[in-house]
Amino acid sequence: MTELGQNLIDALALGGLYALIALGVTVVFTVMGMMNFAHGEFIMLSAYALYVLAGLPFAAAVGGALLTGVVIAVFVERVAFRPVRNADLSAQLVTSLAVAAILQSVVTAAVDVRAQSIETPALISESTQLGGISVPNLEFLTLGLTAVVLGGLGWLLYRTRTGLAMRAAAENFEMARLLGVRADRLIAIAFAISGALAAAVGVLLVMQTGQVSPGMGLTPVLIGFVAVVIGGFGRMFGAVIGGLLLGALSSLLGTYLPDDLVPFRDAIVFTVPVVILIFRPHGLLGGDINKARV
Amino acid sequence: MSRTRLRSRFSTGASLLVPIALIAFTVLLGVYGTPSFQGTVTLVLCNLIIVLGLQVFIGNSGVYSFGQIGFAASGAYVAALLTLPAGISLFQTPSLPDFIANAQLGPLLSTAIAAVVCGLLAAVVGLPLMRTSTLAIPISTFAFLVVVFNVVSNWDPMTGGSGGLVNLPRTTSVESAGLWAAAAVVVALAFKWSASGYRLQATREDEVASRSIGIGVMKERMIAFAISGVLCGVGGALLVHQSGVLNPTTFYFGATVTTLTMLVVGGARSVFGAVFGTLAVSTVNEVLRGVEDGASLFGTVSISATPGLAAIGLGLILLATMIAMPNGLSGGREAGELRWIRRLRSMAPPSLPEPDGAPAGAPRIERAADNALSAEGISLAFAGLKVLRGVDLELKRGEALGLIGPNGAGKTTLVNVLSGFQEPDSGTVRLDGVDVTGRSPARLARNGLGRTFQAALPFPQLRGLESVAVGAMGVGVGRRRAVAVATDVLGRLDLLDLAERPAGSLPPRDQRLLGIARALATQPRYLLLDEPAAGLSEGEREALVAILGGVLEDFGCGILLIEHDVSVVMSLCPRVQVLDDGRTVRVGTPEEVQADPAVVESYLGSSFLVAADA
């Protein structure tokens, strides 16, 4: 019982940090309609600005790994993404897969292509006991970055100008902007919250894994982008489901999943959604971007 | 009389020529060089047969996928295994199967087998990802592509895990490759160039368009994704035996960037792209290792993401192509469709097709007075609003019915319901008696209903005559009788010399013209035009009049017409509905609608009456 109980915590906190994830990616294509592959060079480089702060207090590293995460999405929005903000998906989606690889590669570059390792706070890397239960206080952290992002983003979304902005981009982008929504600065306020989803993404998964690498932000992506497809394009809710999902999914399979087949863990939690769009071609939560008015 | 093709003999000639003359130059760059030169040249030659993969599928598509990679890495470890040599596989693959581990085959049986493995490969993958969107492949196809490097590079007894494998046979030459890549450059023209390669052409240039001229999105998809498996399997094949080791990470997120880049910066659209682009961004990549080595230019290769330089620059190379030079360097145009390759024929513009005279292959349909679409009781609700409620309407063979009505009073709705693309609430669809409701727009187009849209829908990158001609090879006619049936139409409207203009460089008139021929090349026995005139000028609509009278005299089809211009209706339809907010108001002559007081109400406004009463 005990054991259950500690799987289904571990399970909803990499729920929590995926839903994070997904989260990100949604929130820049809700406003942009754009599949941004960088997310996941977001979460690096927040990830290194963590290693680089590393002699710091560490509130004042985790400050400067959210700043950087911010600076970053919304210097690459207005350097690389404006240019292309009317093409066509498949064309914004390739420019953000450019942007990905040059980041990397700048940072393989700069640092190096193996992982450097990070310490973490013993306050973290400790668990505390729960009802019999050990929970690690990272799990503690995760969830409740999860509920404080997930209230956030729902009092920016329903009780500001901002987020009614942003909803009424969401539902009509060209609408919105004929009725006077600034375009250019909303973009930019979707891909800071965007990087700062990353940022926090990136502590958490130094915090878990204790290291760095330049291609630690692909995994990521990639789980945030199948979050998003099956929770259906474009919708909040459906993103946070999508990665709830996945990280319950992963983290059970890890558990439950005979010895000599859980590396293959990932090519199971992947296939899973395939597997969905067979039965839900588009998405769990049914948002179906193909639809034209004919 | 010399037929009429889709393109002149010289432009398939020199589409074919120019891309293998540039592959049997670098063959004989490679041939000459220093052994390691050789190896690089011969990476290139692998990758580019890669690169032509990633074309048919993604080109011909617009859907990108990001998966490709990983049927490359299918056909590396399906040729590796069968290729170990003796003893060897004790060590590094214990658990293969003795027939696979001791079959020792040869590098051409070796590939085929990869190829074959790749393609079905392709096939079950794509089944349930290709039903899914447009945004969604590229997504999927990634998560394969992981899938793919998870299990290859975690299944150590089977394929030696994260270590992968040495000591291959080191069969690959520079002549073979070259030999292969030509032939991938056939393969991919003679997809693009076929029926089917032209219906998912259309796809690409329009997907509601296309299923209104009867293609299935799904289907054309499925078919290149196999192709373009086969492909990248081959390209895989051949380049762990070029190399001799097969590392998993060789066929993972740095390939796929590089293969990408190499593809966009030519210009995905064409095959000539697709190599140009492959052999320039190779000579970058080079240039960038060589600064980065400080010395040695030329060195070894290999298409893994490396630190540095090179892949910063290539990243730098996407992006810039991305945003200031979408189509690549090709322009998304073959060779023989380049300009100084035309102008080297020095020839006038290409001769125009002429309509030989001979029926086109459509045989003209006899009129049978109990042949006609009819609907009854067609009720639709958008999110409670009431769109339709209960219209019945009956368009006989050989006849034209006018639709009429204010706006929103459902007419575009209907047409959308006749047509496949909105399923009613209530009420039934009959196709000459057979009850089709809740087929889709492709069967409905295949089974004889032909539609134009409110907006010209057309196929940009296209050119007239194959724009027509893709309506008929849509149905299922195949290419030569397509190009027949297009030139017979365009005859017949008078579009002869819209034949060699690219669709989207046309007038919009000119593209609304093209889309009634395009719907007419799928020879329909119905055909719904949503406003036709709408846009058009005083003249053009005369011109449209009469073109339609043609139509109807020369097609035997029956046409539903939604038109404002009530002048155009009631010269060209003997018999008119009106429908006002869901319901049909009357049925008449245009003369009996015209003096019906609740006709006139609901057209014009009671405003109108009161005034004329005054």
Second form
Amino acid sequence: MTELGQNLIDALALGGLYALIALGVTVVFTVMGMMNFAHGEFIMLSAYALYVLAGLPFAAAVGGALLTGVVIAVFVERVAFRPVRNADLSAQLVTSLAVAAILQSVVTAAVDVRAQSIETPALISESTQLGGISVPNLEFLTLGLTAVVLGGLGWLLYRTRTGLAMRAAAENFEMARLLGVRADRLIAIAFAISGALAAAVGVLLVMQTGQVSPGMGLTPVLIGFVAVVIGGFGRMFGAVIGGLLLGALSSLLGTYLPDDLVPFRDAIVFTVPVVILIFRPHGLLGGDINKARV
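Given the form predicted in complex with its partner chain above, I would also like to look at the protein as it appears in the form predicted on its own.
Here we give the lone chain, stripped of any partners or molecules.
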């Protein structure tokens, strides 16, 4: 029973991390209707900011990483995405992929293609005993951060004028603009939130692995897109469900699969979304790629 509790906490923590990734992806899609493939590079750049600021107190370095994620996301939206906002989806897709390639190439040329190690506080790598269960402090941090983010987004969406505008834009962007919603401001806020979430994920990944590399954002962003598809396009709550499901499945399979099948864990994990989509083509909550909704 103790082992089961340990495994469930591990699964929930990984699911929480995946949920944060999925939320960062879907918050832009919800407002703008665009899948941002550069989100992985936002994660990577925030992690490198933590690496560059490693000489500062850890809290200050984390703050710098969060600020970096927000600034990079808002800057990219203004320079790259705003000019193609009214273009067709193919132009937006190409722009998103180009931004991702440019950011990764710049970091590779400026730093190094090889992974760089970074020291994290000893407290993070330690564990806490709970009724016979040894829980890594990093998992407490991940779960706590996920809860705070979900609560904060819920408050923003349903208790503020900005949230009301975001929900209105998600239902009908053109109508929202006619009613006085400022499109530029709203989309910039969405990218800022996405950048902050990317930075939080970048910090958690650094604390988990102890290193940074130019390609570290690729796997997380793929996981985020799969989680969004599972939950339903444009559904923020669906993104959370998709992330939790994907993370829990990956963690539990890694623990309970027979040794001979462990190398096939990822193949099994990503087969499950295919099965889900066969029976629920628009995701678990019925999202629509042609019409973003909160």
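Rigid core (definition): largest C-alpha set, two forms, superposition within 1.5 Å. Positions refer to the first chain, counted from 1. In this text, all values refer to a predicted model and were calculated from it rather than measured experimentally.
A80: CA moves less than 2 Å between the two forms after rigid-core fitting. Annotation: Cα of A91 displaced by at least 2 Å between the two forms, core superposition.
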